[in-house]
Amino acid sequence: MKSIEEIYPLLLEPRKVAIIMHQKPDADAMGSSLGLYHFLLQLGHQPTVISPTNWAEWLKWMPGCEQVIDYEYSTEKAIAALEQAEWVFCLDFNTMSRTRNMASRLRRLPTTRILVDHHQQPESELFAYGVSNTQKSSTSEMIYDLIVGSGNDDKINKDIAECLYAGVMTDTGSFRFPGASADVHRMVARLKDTGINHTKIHEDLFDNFLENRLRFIGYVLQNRMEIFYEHNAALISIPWKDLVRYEIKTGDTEGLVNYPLSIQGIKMAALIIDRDEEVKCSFRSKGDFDVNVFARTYFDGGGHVNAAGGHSGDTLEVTVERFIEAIKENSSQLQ
């Protein structure tokens, strides 16, 4: 994989470009993708943004979101865009498995793939150009670096700024995580200079849910949360019937895994959800307990040191049993 800087002079030649994010995109995946989309438009490119799946309602305010293609819903349209693309940017994921049903097609594409990502252990051999930097707070920060590094700081308009701000703000936990470096705050100052209303962005992301979600969270915390004080760990496990009962949609469980970390002494939290087609897992930690290693070891997943995900082909009950055994094996590291 060649350095991302090598594409900078190539940006001057307009191309048909596809921008891909991971399945069930969060604000960083969508924000970085749309930020890049608006930037490439200004350079004369023909970019198309494709999500492998649908996305949360609270992301739909982002400028350009109405142009994003849902691969599962509009497969033929998405395939046509992929086949015409001269470049394919892969943002906020580094293994093709994170693109669900798109994975095999992306692997076969005879086009130039470009990686911009901040997760661990990338499949570097799949990309012609790219940057993989786990020290970066977010992929949105990395797209900002790409724009500035290529000498196009003047192209950062309000649309780009709103998208990138949403991505970096959410991936840093509203700037409280260690990744919120001085560079991040300098970036935010530059984005603010475009005239964005950061208060409105926070409201669109965090105050934009239906009543059923709040009642669902209350029910889950009361009935589905277990605390393992002897291991300084916590678990929220949610059966499919709960999702149906409360009419939970894509994005409604975002942030739920963080609640147990507010309990004194808890260093690691897990959210295990029966999504019907498979069991999905999210892991969060404080300090130096590496949930990336934990997810890769036990749940075929990965991510960051303090935030990772995985999945299981077993039932919810069996997956929960596996999790409990796993925290027992790691108990000494959680003390």
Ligand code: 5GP
Second form
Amino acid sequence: MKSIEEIYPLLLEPRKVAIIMHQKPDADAMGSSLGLYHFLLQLGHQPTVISPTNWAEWLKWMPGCEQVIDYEYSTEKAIAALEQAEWVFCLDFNTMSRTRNMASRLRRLPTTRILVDHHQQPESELFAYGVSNTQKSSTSEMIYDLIVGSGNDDKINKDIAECLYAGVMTDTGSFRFPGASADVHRMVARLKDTGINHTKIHEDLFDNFLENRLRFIGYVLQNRMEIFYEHNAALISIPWKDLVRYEIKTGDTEGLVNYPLSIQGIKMAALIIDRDEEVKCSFRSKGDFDVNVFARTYFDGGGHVNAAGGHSGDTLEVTVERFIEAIKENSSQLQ
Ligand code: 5GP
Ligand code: MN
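Right, and the form predicted in complex with the ligand of this protein, after the form predicted on its own?
Full assembly next; the chain just shown is listed first.
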């Protein structure tokens, strides 16, 4: 993989570009992709943004979101855009399996793939150019670096700023995590100078749910949460029938895994959900317990030191049993 800087001079020549993010995109995946989209539009390129799956309602306010193609829903259109593209940017993921049904097609595509990502252990051999930096707060910050680094600071408009702000704010837990560096705050000042209303962005992301989601959270915290004090760990496990009963949609469970971390002494929290098509796992930690390694070792996943995910082909019950065994094995690191 060659350095991302090598594409800077090539940006002057307009071309068809596809921008891809990971499945079930979060605000950083969607925000960085749309931030790049608005930037490339201004340079005269013809960008198309593709998500491997659908996305949460609370992302739909983002400028350009209505243009994003859902690969599962509009497969033919997405394939056409992929096949016509000269460049394929891969944002906020670094292993093809994160693109679900698109993965095998992406691997086969003879197009130039460009990586911009901040997760651990990238599949670098799949990309012609790219940047992978786990020190970065968010992929949105890295898109900002790309825009400024290529000498295009003057192109940062309000659309770009809104998208990148949403990504960096959510990936830093509202500027709380260690990744919220001085550089991040300087970037936010620059984004704010474009006239964005950050209060509105926070409201659109966090205060825009339906009643059923809050009732669901109350129900699962009461009935589906187990605390393992001897291992300083906690688990919320949710059967499919709960999702059906509360009419839970994509994005409604975002952030739920963080609740148990607010309990004194709890260093690691897990959320295991039976999504019918697969059992999805999310892990969060405080301090130096590495959930990326944990997710990789036991649940075919990955991510960051303090936030990672994975999945399981077993039933919910068996996955929960495997999780309990895994925290027993890791108990000494959790003390
Ligand atoms: P979440 O728990 O919010 O789904 O994901 C937390 C972090 O772990 C994100 O940075 C996400 O990209 C990563 N992640 C989630 N699921 C998987 C997975 O199945 N495989 C890998 N490699 N990373 C994942
Ligand atoms: Mn991210």
